[in-house]
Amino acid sequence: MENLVVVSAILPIHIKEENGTLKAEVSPGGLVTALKQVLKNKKALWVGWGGTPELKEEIKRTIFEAGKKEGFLLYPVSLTNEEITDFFNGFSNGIIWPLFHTFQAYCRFEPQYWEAYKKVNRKFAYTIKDISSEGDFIWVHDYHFFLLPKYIRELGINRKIAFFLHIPFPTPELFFKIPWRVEILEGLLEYDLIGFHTFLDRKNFLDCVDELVEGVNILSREPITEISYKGKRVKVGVFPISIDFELYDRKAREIEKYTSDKKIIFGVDRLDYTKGLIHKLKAYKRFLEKYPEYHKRVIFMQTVAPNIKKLPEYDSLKVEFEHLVSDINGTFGSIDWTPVYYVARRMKFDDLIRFYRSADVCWVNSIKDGMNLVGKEFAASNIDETGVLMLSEFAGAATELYKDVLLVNPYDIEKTADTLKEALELPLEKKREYMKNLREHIKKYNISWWGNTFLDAAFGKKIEDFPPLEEDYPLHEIFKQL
């Protein structure tokens, strides 16, 4: 039987020990959320790091049982403490993440990070060899696995392997700064299909390949680019990721709106320098300076979820962000009005939907983002069609949604402040026109469309072609491989 093997750096379940008892929690993050919606209750074996250096049988069992409750078959990979540090915080999040998001000053090109990246990619290749069978399809996700197909091929494994990049791909000028740039591109070209969010990401990748890799011939460009390389055809496509529209729409109809005599501006972000949080606060402060008539008439609700990446840049960002919040509230606030409500945690799903329903403006201010699904979630939840999406032109979502949003350049503080006023004053008829168009688009191009389009291009399959996960799937079927 042809099965689907899914590979991501971290499993959707992570293990915590509380009072001597193992506890499994669903991992946050856009990648996990998207894949959960695509793969739920499908017999797909999901491979990733188990979240702990040691993988005792009790931990494996806890991961498996927790995954089964969520509708997944999970296979944890063991990493040492050194590998965790140098692979995740070193190469992946200390080089690739900042560089691909245009923050080259944060990059640390340490040789040991590259060695760890190769070692972990090779370890995942051996794992895939152990658990997959001839005829299985392998779907690999994100920037942690540029070299994985190379090592899989070296092991003599004949599988179809596809890759999707969930972050932007940089221009040649940025990419060329990586000391191991050619090895990365040659590794990627061992995939059968490479997928990106936007046409710009694909163009940047093809430009880099064209400049750096010998023996490459770009044969066609639309709708799927084909590259001839070392006697094989590599497909390169654009597949903008989306959300489960029906889930957000249905949940919004079950939840009442907040009632407020003030206009609600809503932001949902993770603590990350890519999200434009500092620029957002500066623009909001400028808005309050320029338009004092909005004092006591608006509230800005900004949630900031903690970042699992343990890097000094995020500690500095948190301090600067909280200082700005304090500055704004101290300068403009009064005993009966707090201009910024700052929530330093991940918001519960029901509360998130309630604010999506109630917000007059949802504000996404990314400096750079692969897609950013907040705007799509907002539109799917805004069933009264009275909200406005204010969206950074540097988010991947802007390439799809630009006609029915108010675009902002987060670096342009003055213009962003003016656009916020425009969003608050947009006529109701225009709001409904924009939101109706957004909702129709996102409903059509939803998460199932994304999954099916990608799998069809990669393997000639759709989600429904893979077998369902049996309710009584036996534990020993996984454990005989573990």
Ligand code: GDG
The other form holds:
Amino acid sequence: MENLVVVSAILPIHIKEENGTLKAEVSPGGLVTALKQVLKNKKALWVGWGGTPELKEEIKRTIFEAGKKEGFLLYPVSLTNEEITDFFNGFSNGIIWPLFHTFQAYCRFEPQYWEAYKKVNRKFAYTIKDISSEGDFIWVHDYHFFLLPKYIRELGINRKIAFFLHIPFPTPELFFKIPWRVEILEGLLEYDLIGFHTFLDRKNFLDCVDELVEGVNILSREPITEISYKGKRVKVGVFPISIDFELYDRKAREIEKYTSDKKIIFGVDRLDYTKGLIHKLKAYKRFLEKYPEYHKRVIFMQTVAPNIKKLPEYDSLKVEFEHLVSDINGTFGSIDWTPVYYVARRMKFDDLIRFYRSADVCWVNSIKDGMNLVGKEFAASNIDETGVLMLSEFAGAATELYKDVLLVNPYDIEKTADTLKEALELPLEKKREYMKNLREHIKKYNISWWGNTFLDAAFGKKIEDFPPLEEDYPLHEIFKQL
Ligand code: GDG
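Alternate state requested, the form predicted together with the named molecule (shown: the form predicted on its own):
Shown next: the complete complex, the earlier chain at its head.
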């Protein structure tokens, strides 16, 4: 039997300890949103960090049971406190995440981070060896695992291994700063397929490979590029990720619209400097200064979901963001009007859909973003087709949706303020035309399209080829150990 084994740094459900008790929590972020929709009720084994340093039997079982309830087979890997600090917060989120999102100044190129990165990639390689069998397909996700296929191969395991990068790939100028740049590229080239969101990401990757790796031959062939390297062929493709259109559309039809005498501007982001939250507030403030006729006529609702990454940049971002919110509310607000409604917690899914459905403008202001699913979710939920998507040029989604959105450059505060006004005043026929086009596009190129296109290129398979997760599914050897 050929199984699908999925690897991501964090499982979709992780354990959190609160006042001495263990709680299973849904992990935030786009990777989980997307993969949950592809893998739900599929007999795929999902491997990742379980959220705690120790993996006692009780924790393993809690994760396993919580996963099964949601329709997933989850296999937690433990990380020591040192690995959480150096691999997760250090190399992955203190070097790769900022650099690949053009925040070079936030990078801390510490050699011990690199050592931890190698160690944890090796640890995952051993896990894959233990839990997979010949003929299984291994699907690895994101920037935490550039070296994983190399270590899997070193263990003598010859499985098909494919990789998808959920974040952008930087230009050579940025990538070359990494002291371990060649090892990273050589590690990546051990995958059978490498997938990116956009053609620009793929181009940047190929440019870096071309400059830095000896003995590669890039054979340009569309739609999938092939590289010959060490006697084998590596495929490199573009697979723009998407959402479960039907889920958002259906949910929106079940939920009552939020009515208000004010226009609703809506934003929902994880607390992350890449999302352009500070620039967004500055542009909103400028809008209120320039266009006082909108005072008391708009509500700006911004949800900022907490980030699992524990780094000083996120603490200072939160402080700066909250300072700006109070500055705007203190400057322009009155007893009957709060200009910014700030939600500092994860919104319930139903509330999220309600705001997507009701918003006049949904505002995605990323400084840099691999894709960004928020705009796509908004369009799928905006069933009345009256909302406008204001989208940063620097989100991968812009390369796909640019014709039917109002594009903004988040650095251009003045123009973004004007574009917000334009969005609020867009004639109804134009709004309908844009939203209709967006919805048609996202309905066609949905998450199943993404999953199928990727799995087909990687393994010659479709999602449907993997059997469903049955209630009484006989547990794989690995689960018997739990
Ligand atoms: C990475 C890449 C790429 C957010 N707040 C709440 C909430 N969310 C959900 C959104 C959306 C997801 O989290 C965020 O996804 P994004 O795509 O916007 O961004 P990242 O988390 O940075 O994801 C990104 C993605 O991977 C997939 O490849 O698109 O570029 O950075 O689904 O709805 N959900 C709920 N409450 C919240 O408060 N329920």
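Positions refer to the first chain, counted from 1. Because the structure is predicted, anything quoted here is derived from the model rather than measured. What we label the rigid core is the largest C-alpha set whose atoms superpose within 1.5 Å from one form to the other.
With the core superposed, Glu17 shows a C-alpha displacement of at least 2 Å between these two forms.
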